[in-house]
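Just the one chain here, the form predicted on its own, laid out as structure tokens.
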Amino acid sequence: MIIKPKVRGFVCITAHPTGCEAHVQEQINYIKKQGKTQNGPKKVLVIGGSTGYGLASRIAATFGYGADTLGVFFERPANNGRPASAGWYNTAAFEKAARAEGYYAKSVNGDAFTDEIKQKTITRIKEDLGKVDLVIYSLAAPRRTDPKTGEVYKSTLKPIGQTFDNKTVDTDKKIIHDIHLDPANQEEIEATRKVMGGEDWELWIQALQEADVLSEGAQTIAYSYIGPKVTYPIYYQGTIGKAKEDLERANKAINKALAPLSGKAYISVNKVVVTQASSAIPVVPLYTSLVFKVMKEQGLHEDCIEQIHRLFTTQLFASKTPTLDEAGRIRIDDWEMRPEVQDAVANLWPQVTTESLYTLSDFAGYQANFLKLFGFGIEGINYDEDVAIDIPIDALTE
């Protein structure tokens, strides 16, 4: 099948196995690069462990650490002459990469809020791993049904208490243009909280611990962003604002919970980055094409893997303990938040205009970044050519 990138305004719909490989082993030799150490994780389990900083988790612990990983995803098979999704043809290059090197790779594809799944990525790690060392949390999902009440909540992006006036860009049609976002209502902050706050860590990390799966001294990571002060009305300020929030709650309470095992809980808050999901929300795809070409200029740019080794490295498994904020966060967009950075930003947003968006802005980058993750736009890979789109992957499913 030859396949060709479909966008439909902030989803790709289409993926290209071979572009995703490649781009898959791209994010290999970096860490190959950088050199293995043997001062870390051992066996991790990666809960949305597919795309984005959850397969940069997987690739990093690795190839830099000789971690066996069990990813837990949610991801679409080819079907009917459909390609699979992006995180599926991820997952069968990373296994592929992982085993040719001797290492345990392995998943479960299905709903991670569900506690069927639960089950299922506990009973493998059982049979395959005994207990694990780290988990990872980098979930992104737009709606969760409750495991125990079976009600179904979806997350909404807007303000709290005002209406949201400002610019973004329209990443279809190229343009910038105006955007009023009326406040949420206490439901929507309610339901927002509940899909992206840390009730679902939780339960993932009391069910490890009930079924003894944790190691001693295990530790466990969610992923996390704030952002600039353009983007907090609609986001720090906002619906996901409360359900950050509420994922520090959790934070704590976990804690609390790992120390009979010696275990630790953090929180990483990282830099923005290029994700289907980040694509969706307002300000944020125009922030995004600004800071990167702020940064890119600056030598300070990180894309997910090199965000993840610095953070396994220099805060995770340092020799010191890992280095947190005041509200008890690891800080790894430190970069972004520099005051040089966001200054050179905030001197360029009422600057940019859609004349403007190619010359003011890395947009170019950001379309480029975007269409990567789907295995477009590599190099040396001809587009042109036929290629097999029913790639296995070792997965229980629901």
Contents of the next structure:
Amino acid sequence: MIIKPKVRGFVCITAHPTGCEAHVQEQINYIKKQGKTQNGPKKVLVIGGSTGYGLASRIAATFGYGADTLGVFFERPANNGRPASAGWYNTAAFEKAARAEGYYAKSVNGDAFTDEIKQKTITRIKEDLGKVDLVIYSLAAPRRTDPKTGEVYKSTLKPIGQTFDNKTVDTDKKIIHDIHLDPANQEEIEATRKVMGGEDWELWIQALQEADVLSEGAQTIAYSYIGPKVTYPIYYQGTIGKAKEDLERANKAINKALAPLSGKAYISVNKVVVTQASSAIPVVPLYTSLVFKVMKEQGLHEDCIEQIHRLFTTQLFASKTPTLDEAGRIRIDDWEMRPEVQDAVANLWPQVTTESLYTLSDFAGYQANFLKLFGFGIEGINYDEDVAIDIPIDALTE
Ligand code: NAD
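Switch from the form predicted on its own to the form predicted together with ligand NAD and print that structure.
All chains and molecules follow, beginning with the one already shown.
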């Protein structure tokens, strides 16, 4: 099949298998270039491990530390002549590359919020790995069914207690326009906490601990974001920020629960990157385009793989214990939050218009990055060539 990008709003409904493979390989090459370290994770569970920060974590664990990995995610196989999702093709490419070098790489494909998928994952750990020493929690989901009550919660991206008026970029039409967002009601705040807060992270660790599949000294880490003042009303102080606050509550609770194992739970605040999850947040794509321009000019630009490599080598698996901020979080967004970066973005923010989108911001870089998530726009790939879409992965399903 000849596959071209089909972008609908902030999603691309097609993905290119060879392009996704090249994108995964590029990340593997980056990690290999940095060199392998012995002192690090060896058996890793990555929840949300098919795209974005989770996939980068899986790659960094295997090719940076020689770790065997089990990935959990929710991806769509090819069917009825439709290509599979990008995360499916990424996983096929990752499994192939990992196995070629003798590493274990298998997966569980299904809704990670369910008890069934947790149990399937535990079975696979028991059969294949025995125990895991690192659990990465990198889910970004729009909805969650509470496994106890069956109630479905949908997350929203809204301000709290105030309306929010600012500008944003329509990434499809390539125009800057004003945006007005009404505040969330209590139900929406709570629903977002149920989906993107810490409850499911706690349930995972509880299930893994009860099944005795966590090694002595096991670590777990979940990812968070804070960002600049301009997105505070929609992010840090909005519904998603409240959910991330709940992640911090869960972090403390998990730390207590892991104490008998001498285990540790961490939250890492990562920098903004283009992923399927972040492209859906209003205002964030415009900020991302501006901060990319500034950070590239200052030689500070990083994507998922560079961030996770820095997180692992300078914090999580460095010879010293991780440095935490006043709220107990690892800050790998430190370069993004540098005053010289933030001041430059704040200076550009009022100036940027539709006409100056490509000169004052790195919107071109944003778009290229977005297409790359789905395996498009990658040099050396012939997109007019017929490619097989039905590529297997080694995953248990629901
Ligand atoms: P992403 O969209 O690239 O990845 C989401 C992952 O979750 C995928 O593997 C997907 O298959 C999986 N998933 C979604 N719903 C699922 C379900 N019901 N069951 C099983 N798997 C499911 O997202 P990302 O941007 O890498 O986000 C991962 C984490 O990193 C999030 O907590 C996010 O808040 C955080 N983060 C993101 C950014 C950013 O700029 N993208 C910055 C800082 C922190």
